[in-house]
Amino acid sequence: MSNAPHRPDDQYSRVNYRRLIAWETRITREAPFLLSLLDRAPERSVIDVGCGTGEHVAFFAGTDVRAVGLDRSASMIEAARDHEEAGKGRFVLGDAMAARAALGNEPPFGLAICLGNMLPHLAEEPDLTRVLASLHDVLLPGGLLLIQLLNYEGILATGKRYLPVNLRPGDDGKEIVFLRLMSPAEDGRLLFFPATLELDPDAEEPLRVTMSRRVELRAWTRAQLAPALAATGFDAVFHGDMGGGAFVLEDSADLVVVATRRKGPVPAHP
């Protein structure tokens, strides 16, 4: 297990995402698209930037490819260590803005994935540019970058305030309720309120809040991602789901980007 200290800004140190998400169902649903990208990549190797508890890394490692996870959260990397101990990938504590340095002598990859709320935690455009340039630096020429995030553009346009509720098995016949509420904020930001509740059908007060947080996210859109990707040496195609479907502003739950790394160094920035 990792002995790395918890960062004071580790917002997910008390969130057990391994228990809150139906990972087996999710990976099964996404697998055809993920494997199709791996087949298109110049090499069958993967880095998951913002890997969390490591389920995607373990999936790719199970297909007999080199798979590495990188995350700045010590608690997430610590949780992922059991995959590494089982021979299902390697996990590195480090910042996506300096991925090359964090990875040491690890060779470049054919595919990089960046899923969920990793990019929305970047509040400013220079930070987004630094991360994309860092990802360009760890990919082979012609390598692919997969980005998946919520369709924030659609969320803001429709005034949507919540994501589907997840119910997961708990202990002693109880259930875990994973609730995610949202509220628009200024300057293209979104307030995100993840919470878990314990549901005990036999209790007099059956619902008890066990965790709640307030997280400020940047609601990145196609109009912002497209020029940032182009400026950092990527050619991007946008989709609306993890199956490669078309993006529909008011209907797509996700914004999915498949970007190809151009040959040559990252373009210089003023």
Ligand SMILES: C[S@@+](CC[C@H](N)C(=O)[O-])C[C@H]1O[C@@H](n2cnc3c(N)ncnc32)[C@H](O)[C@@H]1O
Given for the second form:
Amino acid sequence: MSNAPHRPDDQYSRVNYRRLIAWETRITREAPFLLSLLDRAPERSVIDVGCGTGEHVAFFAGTDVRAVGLDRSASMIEAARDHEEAGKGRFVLGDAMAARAALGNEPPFGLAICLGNMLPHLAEEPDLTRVLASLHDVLLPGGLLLIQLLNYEGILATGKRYLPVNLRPGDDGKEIVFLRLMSPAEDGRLLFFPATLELDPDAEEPLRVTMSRRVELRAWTRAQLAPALAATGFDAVFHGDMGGGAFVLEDSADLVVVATRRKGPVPAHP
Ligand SMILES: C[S@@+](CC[C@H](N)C(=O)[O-])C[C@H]1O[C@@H](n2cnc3c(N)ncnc32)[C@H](O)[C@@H]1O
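For comparison with the form predicted on its own, provide the form predicted in complex with the ligand.
In what comes next, the whole complex appears, and the chain from above leads the way.
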């Protein structure tokens, strides 16, 4: 885990997100779909909203694409700056609800991505609408928006309580165990309990909890997302994975949305 100080307003401080994900494996798996969307986009440029530690931005920047990451977590942006310093993208601290203002003079983009469960952090319909309208504002006409979140609709329908455990290399021969438990909550919400444990095979007590959080998430469904996307000027298609496969309620791991920003007049955002 990171040694950075805990900041109560930053859910991700002291979470070494970069280390919890097998980035190379993940990006290699997602790359064909990401690049196919870039090929369809009106311009080869990408804004990653909720970019976390910036690995997707670095991936796109590595293919000579203008790539910018935006995140409201200071600790995530701090970590992402490693990529900026290596010449791989640009990172901006700011809220997705006001992306245009946060990005300053940055021209609009051909593709916006919003991956890894960023959307469920938005609690209410007006927040969702504000973020979608804000994404509309930073895209070129005909630009594409890719959203990926867990298939919460399926999780709630099947009573699933946990995601697969991830094991990652730690320091000095130890391993990091990334555990994610979930409990259904009221009003289409879900309590999410991410935790990390350190596994030290030589210790008397080999497992030690090094981080645990309680995060309330909104389990957005297709029935809620579809009208919000339409009202903010997007035509959306739903998929079940980051390869463009079909969405199957009880089986799909993810809910993936590919939405096109309409070319016509911009709707008056609520
Ligand atoms: C679980 S991480 C996902 C990171 C990365 N996109 C991925 O695919 O792994 C969710 C990210 O969304 C960011 N986030 C949540 N709400 C946000 C908002 N309103 N504006 C900007 N970033 C936000 C969090 O700070 C966090 O870095």
